[in-house]
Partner chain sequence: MKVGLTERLDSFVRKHDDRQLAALPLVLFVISLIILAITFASSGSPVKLGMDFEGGTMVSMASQESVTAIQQKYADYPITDVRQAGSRIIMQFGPMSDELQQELTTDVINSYDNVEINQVGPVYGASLQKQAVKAVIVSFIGMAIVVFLIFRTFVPSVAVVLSALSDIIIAAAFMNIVGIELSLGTVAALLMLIGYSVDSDILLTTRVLKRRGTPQENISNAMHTGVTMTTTTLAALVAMYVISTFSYVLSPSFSQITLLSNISIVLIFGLVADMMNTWMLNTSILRWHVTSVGTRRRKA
Amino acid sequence: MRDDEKQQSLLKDVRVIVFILAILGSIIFIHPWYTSDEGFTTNLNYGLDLEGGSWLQLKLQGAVAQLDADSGLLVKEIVNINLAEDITIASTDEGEDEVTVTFTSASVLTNNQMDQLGVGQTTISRSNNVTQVVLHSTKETLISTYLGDTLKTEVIPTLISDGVEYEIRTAITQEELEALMEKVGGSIVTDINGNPVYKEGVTTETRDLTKEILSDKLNSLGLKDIPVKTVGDDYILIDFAGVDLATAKNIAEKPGKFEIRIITQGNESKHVLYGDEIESVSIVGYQEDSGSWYVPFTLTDEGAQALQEIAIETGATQDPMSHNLVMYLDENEVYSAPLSYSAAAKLEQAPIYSWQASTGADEDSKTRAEELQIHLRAGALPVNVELMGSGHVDAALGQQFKTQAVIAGMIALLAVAFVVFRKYNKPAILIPMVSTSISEVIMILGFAAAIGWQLDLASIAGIIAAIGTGIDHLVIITDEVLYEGKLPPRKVYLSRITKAFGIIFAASATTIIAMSPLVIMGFGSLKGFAITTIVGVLIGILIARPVYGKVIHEVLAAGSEAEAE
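May I have the structure of this chain only, in the form predicted on its own?
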């Protein structure tokens, strides 16, 4: 009867209830199962080391610099590159926010040609066989366009505290950039120490965008969860568990199929253009006038003309609200909206090269605009990437690693059990101590299964480290609770158990702090080791070890009563 009462009181303890629920929940998430066809299966997600497959290490190519140049020479080069026209600069007026450049040409220049340059508003007049163009632009736009047209890449200007920073999304050395700027009377800006403000690499925003595009593209294929990790600002690591190296390279390099169609009648639509007719996609912007987020993009000459012809042919220019432009990525609709009345009216007269896809005004609209920016790229990356390394882990070798990892864990557990038994020589202490360690492993695996976390060799090492840390803490609890080999009086017990948990919390905090840099800085697979260790420590100190303290008290109390009888 007394035993029944003790068991009932133990099960009513909140810590024990939480512990049992955590174990049951973990088993549900892990979902161990056996079938004759597939053998033993679980919901655990294994990484490259344990599943086999391939990995790629990519370097992001680009440069970030502060630049200056002569506005007139910039315009001269831009017109020459795009229109093959040699113009004469008549005057240049560089204001604080705007640049006005007036130039002349013996050729006939049209508004469409100026729009195609995409550098600003122009006023064109012609007299005495001379065309005069007055261009209103900004220094940032001219430098970005000049470099973008010359290098055939995107150049993103960003306003920073000490000027404007230009991100050039292709590989270019400092010497090559200096040579380009000299052609337009410019140079790389120097800092207060006289050093050029230039660095190889990309901005954090571009690195994260590249990672997001890769992750979105790779995981939309439905192969399995493919982790895309960043290392510093310039490197990306991708693990293709279960995928051979040739397939991995093909998946990473192949863009999606992007298509724009126009609604003709009802649900019927007509093809307008494919993604290769989109020349460039800029960063997401916000229109103050309309209060909406938008994604700017530019069509090629063929794309712009195709859109104009089909818009007129389908009647979209006359009734734009009945003829949505619908965008598809891999045959999935990603955007649909009618033409604006102003765009429809302009298409009646000429092709439109620069477009803006608006998504709305709220924060969700901003998110949709960022997603659309990725879709418009059709999986193409914002910067060039260089394959710095690759490798392959054979599936059989992965299975061997998995088996060896399980064996290593069991050996570690048995070794710990042997040492504990030698120390205390009491099965009554050994069983709850080993059971607590096993329960912590189950909860760590349950957590991994719940969030779809990939387990690799580093994660297994983290679990084994968590076992070792946990046993250390259980020994501390046991040593503090034992007083001359038996349970001390209640007052002494409470004092000692409080002291034990004080030591454990301090040691756990130290471990978590020590592992945090690995998590934040993301040193490849070491990040998995650090996360596993931290999760194991938190599960131990918050769920398992308090229950062990309760259980070991009951075990020692029962032993003391048995000796007294």
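The term rigid core refers to the maximal set of C-alpha atoms that superpose within 1.5 Å between the two forms. Positions refer to the first chain, counted from 1. None of the values given here were measured: they were computed from a predicted structure. First, how it differs from the form predicted together with its partner chain.
- Hinge residue for the rigid-body motion between the two forms, chosen from H392, Q132, N324, A461: H392.
- Rigid-body analysis of C-alpha superpositions between the two forms gives a rotation of the smaller part of 33 degrees.
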Given for the second form:
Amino acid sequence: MRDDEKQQSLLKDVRVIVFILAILGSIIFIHPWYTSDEGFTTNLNYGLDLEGGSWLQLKLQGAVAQLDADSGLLVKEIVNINLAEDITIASTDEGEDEVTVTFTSASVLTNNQMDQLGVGQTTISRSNNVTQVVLHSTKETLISTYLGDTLKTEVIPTLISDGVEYEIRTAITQEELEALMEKVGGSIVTDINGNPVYKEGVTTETRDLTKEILSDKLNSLGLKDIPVKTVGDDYILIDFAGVDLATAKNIAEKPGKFEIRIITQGNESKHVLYGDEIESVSIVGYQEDSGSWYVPFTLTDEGAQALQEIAIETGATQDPMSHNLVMYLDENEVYSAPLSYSAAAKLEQAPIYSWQASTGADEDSKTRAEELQIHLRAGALPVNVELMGSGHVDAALGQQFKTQAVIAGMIALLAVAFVVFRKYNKPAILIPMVSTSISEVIMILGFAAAIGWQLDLASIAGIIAAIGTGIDHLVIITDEVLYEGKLPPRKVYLSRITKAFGIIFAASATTIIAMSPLVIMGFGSLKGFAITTIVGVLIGILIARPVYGKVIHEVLAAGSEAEAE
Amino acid sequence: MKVGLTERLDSFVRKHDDRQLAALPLVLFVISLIILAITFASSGSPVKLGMDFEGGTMVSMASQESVTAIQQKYADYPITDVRQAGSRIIMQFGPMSDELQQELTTDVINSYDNVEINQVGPVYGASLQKQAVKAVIVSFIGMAIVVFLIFRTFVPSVAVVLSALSDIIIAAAFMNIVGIELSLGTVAALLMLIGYSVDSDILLTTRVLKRRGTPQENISNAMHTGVTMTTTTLAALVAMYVISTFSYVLSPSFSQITLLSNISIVLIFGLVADMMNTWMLNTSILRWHVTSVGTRRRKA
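What's the form predicted together with its partner chain like, now that we've got the form predicted on its own?
Then the entire complex follows, led off by the chain already shown.
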């Protein structure tokens, strides 16, 4: 009769109900299962160090800065780098949007050579053995071309609220950039506080593009479940479950095989060039007059000449419509379209360096253009990446770590139980204490399964650490309740349990505060440790430990009554 | 035996005055500071930085070959250390070029079983190092603020913070003495130590400040609970340390789990230091504070 009452009062308690629901929920989320073919399975996700596989951490190299320079000197350098010609600047006219630079040279300069520079429209005249060139361009084009040609990398200008920002897609220090700009009478623009606007790293768009290319590449290789994550602005982390490190590096670093062919007849086609003849690929643009999305790219000297030769040879310049230009990445067709009539006509005369691959007018075409941009790079990354860290664990070793971690956890629990038993010498205390501790572990695992977070070795360490703090707090509760070895009257008991929780909350608060920098600062492997510890502490103080306080009181009260009788 | 420890500690605390009680922990604290200073003077950092922060490559694999044979086999790489743990070989390399790295990785994966590789670039290591220093400082300050908010009295709060600081310093000095390098695992352990350390300090301070009865009675009471707490935690950690470090003695197929081994050994040492700091240093400051406040009140 009395027992029934006690059972009822315990089960009516909100905290006990929450506790029971949390445990049941956790077990459902963990979903432990046994089948004869698969053995023991759960819903838990394991990190690479327990599952086997490898990971790469890449840093994206680049710099973003605002720059200014003298247009004339820029043109002089660009011509010098590309054509090895020394020119004399006659006049420069820097307008609002456009700059016009007039220069002269003793050598003969052709339209074709000017086109190869790819900076703008030119008018060439020659008289008295002097060539005069009038070039219409923009400051952004000149600065990006100058830096791009000097550094052999892509430089992307972007219009931002307070000017133009240049993204340099290679590693360059502020000093090196300053020196390069000085050569063309320029400098890094300073902000209102007089600090140069320069930052190491890449833009968010470039980081995302790099991430996309990597995901795309992994997908095309059939590795669909390989997550590519960005960490901060400049890091990319790839977890290759079940792939060894050497293979992983190969996949991430090796560009695909890109090829352009021209249709000769029916399904027959002729090789024109490979991806290494593509000098650069720019960002997707929209052409107002023809109303279509396009990807601009430029070819090298050899590439442009090969395309001209073969286009004439196959007759594509005469009849573009029946000789499509087809692009392949790793043998898969990624683009097919005829030459434009204007391009075909122009090719009859001279090679074309700057090309545009148009995809169409609708939103879909925009996506196609963006995809094509990735393909044109042959899956090569837009920026240089530096390997910052990598790791590899054999699947068998991971399995072994898992077993060992479970053993470590069990033995830790047994060791704790032994110490507790020696101190209190009462199974009536030992059993609730150890059960509470186990229930906390189950709830941590349940939480992990529910949010699908990966358990790695560091998280296991966190769980074992949580067993440690958990028991500490249960000892505090027990000692407060067991005042001078016996159960105090109800009123005293209530004030003592409140005090015990005061201590526990204070101690938990400090643990959480001490661990939180690890979560925020995001050290790869230790985030798991910090998160498990914090979650463990929270589950402990909010769900498990209050119930222990209740249960231990009931158990001890029952015990002392039995003694009294 | 364990009960014996608490009783002995209790009578030790009763028999000695505050100054005597604080002497040993303070001396150890100063010695530890000197050890850290010497390490700092000789290497430029107070604790020896491991691969996580210096950059380099760690390779561990199953192999019965001798240490010297392995050393010769990989002499072309910047190999810095080879150790044997049960049926496994653990090699450490300094930073190397990407090509060399790739060659090493391929070679090891193709020739051995149960391979584990960890590689950290020197630049990344340096940035981790900055973050780690920041993490420890932020954690410590955060802890100190919480402690001050809880007690709202100066001397007892300082005692808790000082005792936690001493735990970390002694644990770090211990790492230098036995040659444990600072890794991500040991940084986590030092941070965790902050959490563990204040548990018993808060218990002690709360009991002494907020409970009726003589300070000495309250200290003895707190000690019974506190020592149990620390010993249970130590038991869990010793189990974790033994399993992660020496399990290959039980079964040759098991291997060391460096991360768990490092975390547990540093915590074990820190907690032993914490026993001393809580029950001698913190206790003496607190006892002195309570009695002197008591006398002042009586005078007024």
